[in-house]
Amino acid sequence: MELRTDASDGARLQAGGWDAFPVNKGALCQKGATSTELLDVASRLTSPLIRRTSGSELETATWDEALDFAASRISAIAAAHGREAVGIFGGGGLTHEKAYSLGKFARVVLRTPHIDYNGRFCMSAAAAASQRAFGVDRGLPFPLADVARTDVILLVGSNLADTMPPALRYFTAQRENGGRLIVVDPRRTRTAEQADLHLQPVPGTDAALAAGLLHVLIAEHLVDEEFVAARTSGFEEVRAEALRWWPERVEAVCGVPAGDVRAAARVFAGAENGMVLTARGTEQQADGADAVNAWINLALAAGKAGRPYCGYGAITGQGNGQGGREHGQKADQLPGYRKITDPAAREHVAGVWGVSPEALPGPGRPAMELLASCGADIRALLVAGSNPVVSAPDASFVASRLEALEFLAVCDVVLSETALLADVVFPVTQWAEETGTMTNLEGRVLLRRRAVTPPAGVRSDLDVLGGLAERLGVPGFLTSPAAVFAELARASAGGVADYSGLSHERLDAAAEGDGLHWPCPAPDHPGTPRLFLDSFGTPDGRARFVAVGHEPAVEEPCGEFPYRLTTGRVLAQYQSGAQTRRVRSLNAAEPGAYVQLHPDLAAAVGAAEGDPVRVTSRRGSAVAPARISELIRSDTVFMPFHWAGPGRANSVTRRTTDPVSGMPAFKTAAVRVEVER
């Protein structure tokens, strides 16, 4: 995107669509379009607060006094509990600069494990898919062009005309291509009206639908099975657990008709090129991961991967949800996607940081365990570019958590709901006023330029942690974009997300500003725009099939809680909303939370449209306006998740989470529904 200046207006800016970009070519939807109101001081953060005793308010202070506030506290919370007693919680759309510093700060000032980020909510199962079945983890390993050149897209739990609709034209011109697009979905969203086939699961039965289409594949000789002997492992374990899924046992599981499983898979077999991709609807589950690469196994069965127009990719969704995971902001991992129980990963990054391997901590608690933990174990917690509090699952639960908190430091743009709860906030800058770089969800390293000046009182979330490191006794942390950039290339070098070849000059020497594709090793390397061509990332090279069965959710329906609760977003609002609520127009568009309710449901609980609708689990409950629609399941309700008070949907959500990737069950929850009297 761009920044111009407003004809009628020299002192307002306009965003708007960078057409020789490669990516969107200069679509925007209206959250991009409007995104120039946030940089309006009057819906900032300008100046440092501070709760001064515990119960008062927050009041305005100086750099000085928060700063040595929160160093004063932390090193008192370490002295007395051990440095184990404090963690931060970051976020997926950070820029790599802090998301890198958050980890080297974690581990070489505060010398904690206790780090993890909100992208555990995001792209964590698939990420731990992709590492068991491909060996690395990139959320599309081709750019999102190759989209329109795929024969078949099976699109699975995805709503890419509301969540990312400039990626959708890749799609609408596949279509025109002659493609064709089957997508899974319990609601018949505008992406699923698209399709040429939507099959509509029960929430949380992913892994026996896509067991079910590999069925088929198996009894009709669809299977490629050249391509599995020539560049797989493992398929006659996966063969024997498909042999299970027979399409009519699916539809009695899945409530997907057999005809429709088997025609999806004919389809995606029969084409000579295609493609799976997943998202946030298959993947936030409590079998999330093993979910992914029952997908994962439908793909390398078909033949489907490993050569131009077909494979597996994730559909990431923050804007640094890719970059953000790979150099240190997770609890088990350092720059450049190294496993931190890694001996020689420890060894190379601990000596681009000057300490002995031996200083390094071990692996951290993922996001839902860190956020259980604040107020016990953990009793000081840093937040940076997160808001937990409304994004966290069982919200209330996690709002409980932190207040419990001896200590709660928010570096945030506006004061959020978790800012509200803060002993210190710090304003911080946002995306216009720094400069920085991001990964986007194909692989693509972008430079990130700054093209205005921050309000007065506001500095970097960079500058944080560099005075918070000084008064912990570590002089010196880097505070220059380009400087930490250029260490987390050094670090980088010989990992899997490899940016040594990379440097804020070179990517913005690059044409047009495009970019280059990790892994890039060299200054002179070209970049890696697809992946897995020659080998995938495995020791051997061959990509790996992964035996996933399907087990009932943990928290099915019952007498009391019948129905099925699903969770997303909607087109004009973001994450949490603590910025897009904040934007008059998003406002308007979508004012605030809903229940989206099938008629036969809705008649079945006395409900009309527009009646307050209170939907209640074994955690909590929200109350909104019903929306009565024929497009969703009559046994799921579904609830977007941006909205606090009332409203809020992850009230109601469950924290259970996925045992290999510690995603939480966002997506179903056992609930009833009632009308509000």
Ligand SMILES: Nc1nc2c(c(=O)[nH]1)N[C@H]1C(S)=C(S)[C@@H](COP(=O)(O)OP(=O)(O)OC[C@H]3O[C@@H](n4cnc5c(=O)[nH]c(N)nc54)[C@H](O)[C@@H]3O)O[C@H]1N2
Second form
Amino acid sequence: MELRTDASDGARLQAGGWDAFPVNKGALCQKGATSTELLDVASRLTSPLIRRTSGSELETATWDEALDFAASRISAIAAAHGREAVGIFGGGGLTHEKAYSLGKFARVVLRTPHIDYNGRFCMSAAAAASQRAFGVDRGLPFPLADVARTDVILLVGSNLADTMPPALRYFTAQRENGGRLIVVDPRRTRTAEQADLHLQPVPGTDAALAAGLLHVLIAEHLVDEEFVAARTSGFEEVRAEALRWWPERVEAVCGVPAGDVRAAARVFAGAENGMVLTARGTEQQADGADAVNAWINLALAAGKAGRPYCGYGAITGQGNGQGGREHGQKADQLPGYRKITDPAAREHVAGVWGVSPEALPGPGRPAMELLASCGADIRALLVAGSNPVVSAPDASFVASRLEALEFLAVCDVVLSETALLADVVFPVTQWAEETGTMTNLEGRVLLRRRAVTPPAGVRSDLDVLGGLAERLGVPGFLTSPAAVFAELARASAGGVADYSGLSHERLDAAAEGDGLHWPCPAPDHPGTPRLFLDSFGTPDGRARFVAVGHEPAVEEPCGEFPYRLTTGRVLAQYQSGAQTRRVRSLNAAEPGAYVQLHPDLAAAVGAAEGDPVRVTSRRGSAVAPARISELIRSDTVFMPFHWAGPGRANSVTRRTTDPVSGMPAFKTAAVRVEVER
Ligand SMILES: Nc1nc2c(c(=O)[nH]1)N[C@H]1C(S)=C(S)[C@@H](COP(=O)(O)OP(=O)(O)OC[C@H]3O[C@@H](n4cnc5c(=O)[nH]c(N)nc54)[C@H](O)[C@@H]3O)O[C@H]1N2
Ligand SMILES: Nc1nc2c(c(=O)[nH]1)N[C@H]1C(S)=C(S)[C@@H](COP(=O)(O)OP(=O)(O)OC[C@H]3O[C@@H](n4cnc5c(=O)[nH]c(N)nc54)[C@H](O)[C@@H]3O)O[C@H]1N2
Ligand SMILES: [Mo]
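If the structure you just shared is the form predicted on its own, then what does the corresponding form predicted in complex with the named molecule look like?
So here's everything in the complex, that chain up top.
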């Protein structure tokens, strides 16, 4: 986007599309267009806050007081209970410089293994699946614009008309070019409305549905045997498993008519080029990684990978959802998408950090486990860039864990529901107020330039870490974004996500801010827009079929909880709502939570439009007005998760996680639905 001051509006800062930028070509969604309101929102934090004794109110404090207080609490807890009693919870919306520094701060200053982040709730299942299949996880291994040039798209569990509106143009163009779109979603969303074929499965049954499509490919001799032989491994086991999923069986499990399963498989396999794209609907499941691999298996069997206008991609979520998972704020990871258990990686990164490899901790716990152990062996937590009191699964449980901590520090721009529980709140700079880099869904590394002076009283997350590091006995922690990036680039050298040819200077000079696609291993390397054309990122260069189970891993409805809840997003709100609930026009467009339910289900429970409806699971309940709609399955209700209070969807969701990736099962829970009288 481009920021301009508008003279006709008292020189207010306005966000506008940037026509020359090759990804959004000038398009912005409602949230982008109104984002400058957040810079001077009345509830902006401009002073640190301290809760001096437990049970007292948050009071304003100076920066020195707040940093001294936090450092002394952290030191005391580490001294009494060990370094591993301190943890960090980061965010995929943070810049590279911040995410990388959080990882380094955990390992070098706190010397704790315990760091993870909200990306575990977002991209982890697709990331794990891509690594298993391709040896590399880069959201799209091709530029987004390639979408417009493929013949068929299988779009699974994505409502991108609401969640990524500027990307929709490429899907529209694809169909104008004669291509076909198949959408898999239990709801007939604005995205599904555009599809040539819409499959509407029971939530949580995607792996079986994907196996059913593969079954049809095998039964009707539509498998690209040449591609399978030349470029993949592991098909035999997957073939044997898929044979057990004939379309009528799939219909019984997934609720998708057998004829539609056959039709979708034929359309997908019959096209010359094709893509499978997934998002959170299929990924935020107790079998999320397996479900994604089941879809990837289908793409591989159809020969739709490893050549232009073909492939599998995950549609990334947060602003730095891709980059936030590459440089070490994940429990098991070091910069450059390296494994923290790999001795060579430890040695390289320890060298860059000036510590011995033995001093680096091992892997920590994935996000849900980290949050669940707060108040037990984790006694102090620093949160930056997330609001888990609203967005974590089984949120009442998570809030109780945060309350049980001896010390909670939160860096935020506003007093989020999580910051309200903190002992120290650090008011930090946000996007337009600081320079930093991010990597978009195509692996394109972008420089976001500082455009405005931050309000007096706030400092960058980098300054918070620097101030704490100094007080914890590690002076000289880098706080300048360009210097941090230069170090990140060196730390990433030789890794999967190799940024060593990049610098702020080079990104600043890139034509019209186009950015450069990783890997970019040398200052004169042009970047890598398309991966896998010659070989995949696995040791033998072949893409791997992954044999996965297909028994749905849902919490099955029963007499007491007869329906299914699935959750997701609306166009005008973002995530935990900490930001968008503070923007007037967005709040006017979507003022509160609701429960979407089919007329048949509404009739069964006696709900009329607008009635307050209580949705209850084994964890707890949420209440919100009924929105009756034929666009959803009659056995499923949907709630968006953007609100705190009685309408908080995550009071109902479950904290069961996918054993492969640590992704929580946000998208299926067994519930009871009642009108609140
Ligand atoms: N407006 C808006 N845009 C956003 C965000 C936001 O909060 N608001 N957040 C950003 C972030 S971080 C993310 S991760 C992305 C998420 O982007 P999306 O993944 O597009 O968003 P969701 O609404 O979470 O889920 C997509 C769809 O999954 C469907 N679904 C539910 N259960 C299942 C299932 O079992 N199988 C299948 N196949 N589909 C299912 C839901 O009905 C929903 O329509 O959006 C990004 N963009
Ligand atoms: N039921 C249900 N729950 C879900 C999901 C779902 O589909 N269903 N989706 C999940 C997904 S995909 C995601 S990504 C998570 C997201 O949920 P959260 O992690 O809660 O994401 P945000 O609401 O974006 O929180 C970001 C916080 O950081 C603050 N912030 C903004 N910029 C900065 C900065 O530069 N520095 C710092 N320190 N803070 C900053 C914002 O004000 C905000 O409070 O929710 C997950 N929860
Ligand atoms: Mo996300």
